[in-house]
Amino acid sequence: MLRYVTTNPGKVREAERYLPDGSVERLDFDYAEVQADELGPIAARGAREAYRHADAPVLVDDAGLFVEGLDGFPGPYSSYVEDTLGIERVHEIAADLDDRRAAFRCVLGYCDGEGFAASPDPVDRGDRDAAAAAGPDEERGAGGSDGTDPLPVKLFEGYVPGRIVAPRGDGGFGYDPIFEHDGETFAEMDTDRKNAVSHRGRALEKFAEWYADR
């Protein structure tokens, strides 16, 4: 049984669209989120911590909104920025930019305590199906900072391009009202439409293809 580490049941329902029936369940576990400029190390560290807690295969995700004209801000800090500045303020900042292109990115981190073949990069920018993460520096080498052996983590990235617009729509959550993809904001899309194009869905599709042979 695969444990999807999240407090959001909706994420598990989305995962169930890509994985065999009864193969995934939600694990409510509050792992420590490290500070990093990329999503990969955050998901990798969370997957290791969750695996040690659950002693079972786990899947952790980290996601963010990356605005091109703001050098990727808010990126990995999206949740904090949403809580402190709010999405309307992010739109106001982006509205003054010449380049309002943006992307939602999601990285899934999988850990089951076993090793696997990997490409050298923490996240495979060539958009191959998966890549492995070495993790934060303190977990490299002979062992982790807590004296344990470093655990292999496989990462899968999903990406959806769009642009920042004035808030529209009543659905979704987070930055959905200000993120437009293909003429609609995520908040204007119904659940099926959003899941079909979402960054998390694209990462889950890659993961499911790989996991089927695991």
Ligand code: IMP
Given for the second form:
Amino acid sequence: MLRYVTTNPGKVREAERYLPDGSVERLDFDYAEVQADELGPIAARGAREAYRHADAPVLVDDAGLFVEGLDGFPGPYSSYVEDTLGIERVHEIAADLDDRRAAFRCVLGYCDGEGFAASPDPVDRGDRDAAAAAGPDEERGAGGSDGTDPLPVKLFEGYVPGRIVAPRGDGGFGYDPIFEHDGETFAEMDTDRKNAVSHRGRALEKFAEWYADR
Ligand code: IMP
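Go ahead and give the structure of the form predicted together with this ligand, now that the form predicted alone is out.
Full assembly next; the chain just shown is listed first.
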């Protein structure tokens, strides 16, 4: 059984749409989110911590909103910015920009304690470098016999382009009201429509295809 590690039951319901019946359940475990400039290392670190906690295959995700005209801000800091500035302020800041294009990105991190020998791209290189740079604590794990190889994690990325607009719609969560894709904000879409185009849906689709052979 795969554990989707999240405090948000909605994410598990979304994952269930992509995976065989009864193959995934929620693990309510709040792993420590490291501060990093990219989503991959955050998801990878979370997957390792969650795997050590669960001792079973785990999937974690990390997502963020990247505004082009702000050089990708808030990106990995999206949660913090949502909690502090709020999405109205993010819209106000973006309203002064010439370029209001933005994207949601999601990175899923999968870990089951085994390597990915059959896969051409087993471990995110940047994450491996980041883990090595972080020192011995990060290097612990089942991934290597010499203690320098972190627990293997497989990453899957999803992306959806759009632009920042004045808030519209009352569905969804987070930045949904100010993110427009194809003429509708995410908060105006019903759940099926959002899932069909969302960053998390795209990443889950890639994961489900790969996981079927795992
Ligand atoms: P998390 O990685 O799912 O915790 O998300 C990080 C931040 O991005 C939080 O502020 C979320 O509200 C926001 N976020 C992630 N996915 C979405 C989405 O699908 N719609 C709106 N906001 C999102």
